[in-house]
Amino acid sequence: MARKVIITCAVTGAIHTPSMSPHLPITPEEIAEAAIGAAEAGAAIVHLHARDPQNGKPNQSPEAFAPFLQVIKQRSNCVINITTGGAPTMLVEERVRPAAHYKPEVASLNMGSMNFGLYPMLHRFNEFKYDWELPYLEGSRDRIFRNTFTDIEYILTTCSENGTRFEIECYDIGHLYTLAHFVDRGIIKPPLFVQSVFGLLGGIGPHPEDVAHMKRTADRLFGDNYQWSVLGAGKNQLAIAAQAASMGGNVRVGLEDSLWIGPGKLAESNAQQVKLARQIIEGLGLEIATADDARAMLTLKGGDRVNF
């Protein structure tokens, strides 16, 4: 049998900005319809953030995730993803909140603080329609996202209770040795869904050398206790995505990751980028995971018993 690979689809996250792309979803009506997009075109999970529907700018606030997530699942099988992460601006009380109160299957959960530089984007995009995105950008020079070990241990008690399974975003290679430190710790229980990302001002870079030290260095540390699944930031996304697949990764795509499908071309919906990671992992002879695919692989709870 093929081996399967799940595609996880990020649709609209908390990096680009509003004036960046006319696609980029805002209102809870558009996430929604990525995310559905996203899972009839092959995506077996669905990563979310939610938006002030005003004017685009992050918001963590459980009463703003309530819309999208409930229609989502009337209309969806696919796996729910709520970010822990936020915005790098928040601090973790505020970033853990919807997780904690939706109790989903899987919830996003970084594992270290780092420079998160979205400053370079400046030099692309210089017209911005809502007063919050150019200090939100410009910030970003001095601002450290904040993920420290408390910061770490209180998400992951706050949801130990809830069945709640994470995606555990590692942005270098030091990373992977604090999973490593709370999984001796017991705090946190194999199978891991180890999502490796590359290409962040701030963390890793985006060669295959730094691809195939992640593979190396997690496979080391985790054995056969793990799956591992890649981002490429910007133009590297399907170029990673194809040297993991054919490692034995899962692939994510998404437009928080990029807002591109092609040299200067900007992608017109989530969908298109799942369709392309599709076409590179069935070229490569594999399978796609179904929602239910992945929920076996992850040892997922199961979406009768999430509280939304």
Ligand code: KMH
Given for the second form:
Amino acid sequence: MARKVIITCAVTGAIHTPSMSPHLPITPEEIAEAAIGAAEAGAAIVHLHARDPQNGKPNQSPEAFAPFLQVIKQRSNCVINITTGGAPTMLVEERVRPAAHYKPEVASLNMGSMNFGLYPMLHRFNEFKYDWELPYLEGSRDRIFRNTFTDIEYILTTCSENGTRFEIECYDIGHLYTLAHFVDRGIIKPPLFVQSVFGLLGGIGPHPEDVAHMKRTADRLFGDNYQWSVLGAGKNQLAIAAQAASMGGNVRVGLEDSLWIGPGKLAESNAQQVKLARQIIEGLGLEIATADDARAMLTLKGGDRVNF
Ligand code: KMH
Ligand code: ZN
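Pass me the form predicted together with (5S)-5-amino-3-OXO-hexanoic acid as well; I've looked at the form predicted on its own already.
To see the whole picture, the full complex is given below, headed by that same chain.
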């Protein structure tokens, strides 16, 4: 039997700003359409952030998520994953609120405090429609994405009481050791869903050796108790997806982490990136996982046990 590979699609995020691409979903309608389109193209999981529909600024109020959560649930069986990362400008109490309220099957969990350098994108993009975009990007030179041990434990205890499981975002090798620490303390229970992030300034790089070392270390620490997934930021997205898929991993794509579909070519939709990831997976003789396959692989509680 062919191995099944989970495709996660992160449709909008908080890294890119509206002036960078006309295809970045901003309004609840656009976010819902993007998520449903990604699921139809083969994504088993959609990872969701919300934005202010007026200016595209990341918005972590539970009310901002309501309009698209309900629509996606009505029109798709995909697993809904709500961010607890929000944006690096936000405090953890604000970041956890949508996941705490809506009790999704999956929420993200970031495994360490770090620099989160968005400012290099200013070389490519320098004209902005909204006044928050430039200071947001420029300010990343001197901003820490805070995820202390206390913050991590706070998110875990708040959400795991709801049966929510986690997409555990590891941006460096040390984050795997922090995860092992929480597993040792019994606060996170396997099977783990480790999302390794490559090529974000402040985290591990995108070199194939970086990908291999992340996998080796996770194998040593977690053995058979984890599902490995990767995301490559920007132009690294598909090369890293291909490497990881061939090494036994799952993949994440989406406009949250890359606006591109090829060199200098903006992706016109999230579904377009999912289709390319799917071609790579199927070209390797693997199968894409359905949402229900992903639920079984990650022991999720089920789409009928959420609060939306
Ligand atoms: N954009 C990813 C590198 C979160 O939402 O919790 C990080 C992320 C964080 O997805
Ligand atoms: Zn995210």
